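What follows is a single chain, given as structure tokens, in the form predicted on its own.
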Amino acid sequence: MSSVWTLLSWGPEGWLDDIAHGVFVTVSLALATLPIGLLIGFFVALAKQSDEPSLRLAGNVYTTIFRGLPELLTLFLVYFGVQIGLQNLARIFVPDAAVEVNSFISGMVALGVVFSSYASEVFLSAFRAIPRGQYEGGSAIGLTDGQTMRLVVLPQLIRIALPGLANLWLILLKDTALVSAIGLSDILRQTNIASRVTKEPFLFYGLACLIYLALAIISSFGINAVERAVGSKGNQR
């Protein structure tokens, strides 16, 4: 039996090198996710603001549904869903085709468009929270509504979003495990093989919660450093 020095090591007889790659793919996959997620949640959270009864609604369905649906599910919907709907299509033109849909991207857009459910909520609060003469202000001093949006609302917006956008951001670091049932390398995917393999479930599955508990704290002092970053330039407006 491998002493546990030998099995958390770098080389063929250890497993930090699967696990380090684990590691890689998901935080890609939480950067990657994290910029789709907030620009959908933006324009979802103008929409539910908007006069327009439409536009209102289709916003209000958006985040019911997939506030309302377990994100394994939205994965498994994304990842198979996607896969036969262009099978079927591609068989249309060539009938043998075979459609095999990446699993990196189907997690991608699972976990933005439920992030962007969540953050529309975040974003729409924040929008109630800055007064209503922010923008009659902006409009009698000349600015368009584009210019009263980027100058005068959103800095603001910025800062009153940013405690909720984080607490979504730790959140979604933690749901990237979900995309290890859909077969994606990450951290909880590594760690389940090696734990299978060296039948050590403790040790790997263990070093797995210090990961992510490693990346949370990190996270942690991120979101403090872009805090004050904000705050200060808040302060000095």
Contents of the next structure:
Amino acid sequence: MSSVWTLLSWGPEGWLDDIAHGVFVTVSLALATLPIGLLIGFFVALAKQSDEPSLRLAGNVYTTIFRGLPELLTLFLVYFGVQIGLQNLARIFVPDAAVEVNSFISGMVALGVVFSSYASEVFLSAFRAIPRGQYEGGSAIGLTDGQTMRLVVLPQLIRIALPGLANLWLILLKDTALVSAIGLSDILRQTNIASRVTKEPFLFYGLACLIYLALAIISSFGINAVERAVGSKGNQR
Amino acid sequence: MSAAVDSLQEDVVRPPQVNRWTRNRKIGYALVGLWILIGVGLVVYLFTAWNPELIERYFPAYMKGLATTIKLVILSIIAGAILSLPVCYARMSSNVVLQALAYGYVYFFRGTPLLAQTFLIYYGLGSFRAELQTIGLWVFFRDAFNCAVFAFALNTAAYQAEILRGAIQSVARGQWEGAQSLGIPRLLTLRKIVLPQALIVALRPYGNEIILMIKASAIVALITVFDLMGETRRAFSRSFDFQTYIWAAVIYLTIVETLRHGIDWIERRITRHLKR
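Output the structure of the form predicted in complex with the partner chain; the preceding block shows the form predicted on its own.
Following is the full complex, with the preceding chain placed first.
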């Protein structure tokens, strides 16, 4: 049995390089999911705060479904569902087509819809915190609806929504661990392999937990910097 | 006379014709239509894919899995609630060491994925098999279900401690001071004055925590516990029929929605006296 330090070294003997690759996959998955989730979440929130009942209904159905399903089940539904769907579609043209869906993309889509359904609630409560007078003021000085949204409402909205969104980012970072179940080599999967080969599960899973913790700490520094930059901190009325 | 009436009618300013089909309404109708289409598609799919043999074979398994899920969630929520009391106490105490310990505990369990914690306990404790055997705890940790309950309880204790702390701190200081000036002991103040007010605040977060636990419990399928998700995975790997996953989704969604509406109802009911 080799020593702990050999196991955690960089190179063919140790596992640090493999785990570092896992960290890269986890972080890039989370970073790739974030913009999609924010964008969908924003539009769902727009739908939910609209005057039009049908739009509100459509938005609420979206949130209800993706907040109610377990994240792992959503992931499997996307991963296998899209695969089977595409395969059936392809078989219309090529009888023995076999479709393989990229697990990174599946993870991105599944985590994106979950993130967006929570983000839409954060955006919605931020929308409600903005007084009606802001819209009326915008229209009084001759801005179009789009300009009012972009120049008047959005800058305030981001300030109000940021703490909630920061929380969701930390949740997203933790949820990425689920993609190890569909074979994407993230932190947890790499440590899983390492612990099976070396028979040192406590060491490697402990390391995985510490890495996630470190990512969370780094994120909170980043979040603090962003909050200071947009003024979520301090100068709130 | 009639000419005057006519000219009066001419002068009536008619309100501008309102466009009933605004852009928002078109988009809204299209999206609702899309949802209806998806819903109908799903029902048609489940109808055409209806396979009595499959249902007969896996329905009992699903029910057993559901029972496992519910048992897991109830056990870990209760164990977590008990465990959260000392954590919450330590977190609010004036002792710096206790405070730091509780903060570290909460930070660790809230900052790492539940899946990693579950793996750490289920697979990781295997490293200490000899030690655990000597103190007789191995029998407990050998079983995947017990490990899952243990991991979930530790995890939810951290969240519940924070919920409880937030709720107790939401009660105004004057309540404590008022009780003190009446000569009421601290523990009695907590039990009779502060907690009843705090629990109203805590109800919603507690309800959310239960819902989160139900959803999170799906991951125990990855450590060979056959809960609802585990049974679903087994059914899918044997039949390669996608409807196995759809049924699981329907069951989870039903549970979560029922619970959510139940909590809403309880909250409305116990805050009646606060409505103005």
